[in-house]
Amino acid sequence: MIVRSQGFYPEFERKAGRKRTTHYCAGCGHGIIQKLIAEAMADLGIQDDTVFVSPVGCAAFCYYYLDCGNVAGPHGRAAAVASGLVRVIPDKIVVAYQGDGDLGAIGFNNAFQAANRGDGFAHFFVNNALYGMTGGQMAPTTLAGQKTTTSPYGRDVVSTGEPLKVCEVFDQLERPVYIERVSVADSKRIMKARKAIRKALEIQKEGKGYAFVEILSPCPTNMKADAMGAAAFVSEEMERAFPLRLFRDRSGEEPPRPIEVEARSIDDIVSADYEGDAIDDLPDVRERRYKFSGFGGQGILSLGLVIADAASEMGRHVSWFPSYGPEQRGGSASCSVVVSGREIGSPAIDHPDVLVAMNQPSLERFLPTVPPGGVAIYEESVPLEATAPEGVTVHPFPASRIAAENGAPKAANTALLGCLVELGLLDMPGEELRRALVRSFAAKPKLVEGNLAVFEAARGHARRELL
């Protein structure tokens, strides 16, 4: 009489009303996998307390097999979802199963720092050295000189590398406290896999960390072999290239413990090394939001940050964000900086109330963002070809030529500033905006008299021509 492995659910219920009982392939190595998993979780008692992260590739309907907590991961992404989970419910037990294109490949960074972590999970590791669901295409662990759809003529490991030996690259990790690489290719095998694969979950129910477990499995379909041929590819040729081992067995050992740290409140943290008070909520101060653009080199982040420092300074909640390209000079640029007398919810702003940009592309695509009641300045030089939005108001502003007038051509940004103060845009001080600008300077002092020069000289402009 067959009875039926405990662990698992009664039915494929995948394939209702059809006799199939499974969707893998005769000969394939996963079935035995979740099999001596399934039983050793209904052995140990675990299977009530146990959430399975399930992959992508041929092991994606593990949730229809195993009879306890599923989740679905992502491409490569078992290990970064089992990671969060062992976080999330600290006082269950979580298992993490992959392929060797899943891990080996996209997710190999995802497993790599969990190891490196020890986060307390079970990994098992299924390596049949190539992509099976996807049509047998190269993986990370093909053989070198192995066959596949996308290397028809072996694989080259001079264009190609060599086959990623996981376990090899986790036993160099401190935190591991189990590593051990099995096969399934016959009934021996099979037995030390079973063990194996309970002492992963052995250490899992004791808590005592992170165990990786890599199976070496048989793909007949791919391999292009019947049952036999698959299971003795296996332990003929992938053995040679990865040899059964034990890594390492550190679980008598006592797990290293977290290191304690007292509990505080974001509020004492953010305050920790503030020197004056806590910042507190401000009611009488409104939410700005301005949005500074241009070409990388014209100083739009330095503008930014001036403004920022003076908000911060004065006890305000500030945010800046920046964004640009990879161009050290010439790329577009810009940053967008909220000043709020409460806590700012995002550092990001769709719809800008001022906007200064410094350049025509930035013109162009941020001038129709801003709301009604918003301000626009921009460069004088450049044409304005965007129509503002109805209720918008919108100044051309000399930066350049004032800057360059007063003997720091690079400082237009600077005169940008001082518009901003003359129009009451920054709700601040002149004085302070002042004092923000000669600190911005600190690293090249030389700069500070030029730069000041042209701040004085755009207000004034400001206030004759634009008040």
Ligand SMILES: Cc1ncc(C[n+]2csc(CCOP(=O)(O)OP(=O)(O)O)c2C)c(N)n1
Given for the second form:
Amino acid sequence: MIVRSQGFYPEFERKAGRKRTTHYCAGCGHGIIQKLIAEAMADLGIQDDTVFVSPVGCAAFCYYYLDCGNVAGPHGRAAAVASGLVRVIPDKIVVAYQGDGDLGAIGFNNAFQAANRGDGFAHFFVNNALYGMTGGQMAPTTLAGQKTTTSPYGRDVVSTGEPLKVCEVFDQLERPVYIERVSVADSKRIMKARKAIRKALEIQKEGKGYAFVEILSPCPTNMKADAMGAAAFVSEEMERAFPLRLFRDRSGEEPPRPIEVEARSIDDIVSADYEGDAIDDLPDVRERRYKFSGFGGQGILSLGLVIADAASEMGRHVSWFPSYGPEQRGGSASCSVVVSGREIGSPAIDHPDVLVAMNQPSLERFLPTVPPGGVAIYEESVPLEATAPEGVTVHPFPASRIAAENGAPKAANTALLGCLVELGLLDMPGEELRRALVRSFAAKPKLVEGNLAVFEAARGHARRELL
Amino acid sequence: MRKFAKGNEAVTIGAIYAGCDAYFGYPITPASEIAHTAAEYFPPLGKEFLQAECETAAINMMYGAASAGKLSMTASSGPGISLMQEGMSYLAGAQLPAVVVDVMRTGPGLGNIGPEQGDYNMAVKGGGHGNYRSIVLAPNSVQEMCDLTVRCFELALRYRNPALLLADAVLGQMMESLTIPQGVMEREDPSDWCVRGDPDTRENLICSIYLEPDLQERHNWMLQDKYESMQKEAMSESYRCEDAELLLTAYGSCARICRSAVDALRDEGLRAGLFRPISLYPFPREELNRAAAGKEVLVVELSNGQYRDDVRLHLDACDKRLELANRMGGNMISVDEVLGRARAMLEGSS
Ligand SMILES: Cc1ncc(C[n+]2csc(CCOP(=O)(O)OP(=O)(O)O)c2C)c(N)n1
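Could I see the form predicted together with the ligand next, after the form predicted on its own?
Next comes the full complex, this chain leading.
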């Protein structure tokens, strides 16, 4: 087919073979549709501003012809590619062009979701009731009873459903601004298609939102007809399933307003916790491995975090690793904290130097893993049934009681922190941990006072009873 | 300046300092905190965040953003990364920069959310169709989750190729001190290749179609030359290797476990070292051979020998014993297990 048109390249340099004819079969609707798009782009003066996304299908080579920016991606994904484009070049004009296999089948959800989001692009949907490129297979839009290479007995609606009416489906969505179904089967219909295509592009020029135009299009080759016969099939058969009409035009209405997000600086967002840069090795700091364990909700993870934060503030190497996935069974939670003077190897701990256990399952599980010389501290009310390994010091500690007596019954974890400090197991001054504890309640300042009371009471108790 | 941060958050911080323009992604454990932090941090910085309808959409949105010369990213885990493979191939074929983060969980199928390294082949061999490669970097700390994210963007842009940060559930969930990068990465003007709806780029074309076999072949050779030229970007770390008799090798969180094992073996007077590839593609081939020269090798991984096969492939001579210690299913390999295997090898050889 020979097409000369404004908005087309004067010669089709990207195409092999003849440089003035398109690759489309005689009577194919794609060439006409692309010509209408090209002329509209030229008339609206938007070729410099337009990025056109080609589909995979017979129209994969729109970029041979359309004189604007061109992008070609995977089969079915033109809408998703356009959704990505409009988000990074919101002031430009983005056009996506898809066939009925491309959009109606493999890429339907991407198109549907783009329409539902109201992504600001012009979306042209070419419905020829079959897959052209791959040899005339059945498309979602194939008519009931229509014979194709994959429906040789005719499309059986019992097993393959009714022709998919994309305009009617998209018309259920709130955000599309414009939805119309047109046809290029004859010159009268082409004039209407021309207007619809123009309108969709104007909506883009004005930045008004998502515009969808379905275009019924003849495919003589796969409809097994000459140009006239294929056009008649479109007008007579296809239009019965896919009536031509304007479904909506909301281009005169005000679009909804986005939620305003206040601009912030990177420094504000990535707020630093500590001064200074990379951590140096500290040969005097011995490596200690801590395991904190209990029921979820007992504050086990936060107890580990307060200690990790204090050590990190002091410029030590620290890792904090929560129990995770298969390790997290029966409502128990645990975390491993390693504090070291040198780069830390494994953040997971097989043998904790210090075990803190707040419930029985954790005590039973982890106590046997504590190596000789290690210390285990557990909530006093938990019955100790396991025997401690040789050389392991075991301290029951009334954490819950101290917390309750000091008016913060949920702060048993903080009581254990006080105990650890006092026993010298954290190798850090109490003052550092007190500060880390306060920092940990930055978002809940009301809890600071009670927790500090528990912390100090627990230190006192540990000093009196354990040392 | 430092921050105490989770590995997943460190990725988002890295992306911010790399100047990433947009995040497109679909939620999946154990990668979701990357989306959560990007959703919170990107909009106030004027960057785009969009939760896509699926991973296929996300990778194609990235294709669109990259076509316009912008930097975009996504983060996911095995099932989602599988869905993105077609898109990765198209990104590579069309020579577009994009960064994909895989916080590996277990498989095959749905698996569970524990750590595994079973996506090695999919990541390193180019899991999609055709003759392409992704740049693959494997962090082993919260700091590297950030720094190698920046590096992924840098390399993706330099080579106009997708880059993958291959992390795992341990690295995503753990917290460590993070030294915050200084200043946002600078980048070159993409005007000569991108298509962003202006007169400068109107003539450009983003596509991966070459109907003529000779042209497609030329394109393929050009890509192969490009991949070859990436070799100079190989990164690795050798730890206590010089006088070692036994070389442990592992990447990602496994390398952390091996580091502890090496220290413990050295404390026992046993001479072990660790070779850790930081880039998995390009693979630090020379460095591995240097580290492994004359030593027996114990490969440690959370997969079925996928990494071991590559170690074999890249060793010029493989006349010494090479063994595999591995776990799967969300079980981490313990330092004890590695020690047991290493001691047995060291004793067996003396
Ligand atoms: C993932 C994938 N699956 C299948 C194909 C093969 N394929 C190319 S075009 C096409 C169908 C095109 O039909 P349609 O979208 O109706 O466009 P038409 O050719 O009729 O214009 C198919 C199935 C592909 N390129 N990629």
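Residue numbers count along the first chain shown, from 1. By rigid core we mean the largest C-alpha set that fits within 1.5 Å across both forms. The structure presented is a predicted model; accordingly, all values stated were derived computationally and were not measured.
Taking 2 Å as the criterion, Lys35 does not count as shifted between these two forms: its C-alpha moves by less than this amount when the rigid core is aligned. After superposing the rigid core, the Cα of Val56 is displaced by less than 2 Å between these two forms. Core-aligned CA deviation for Ile307 between these two forms: 2 Å or greater.
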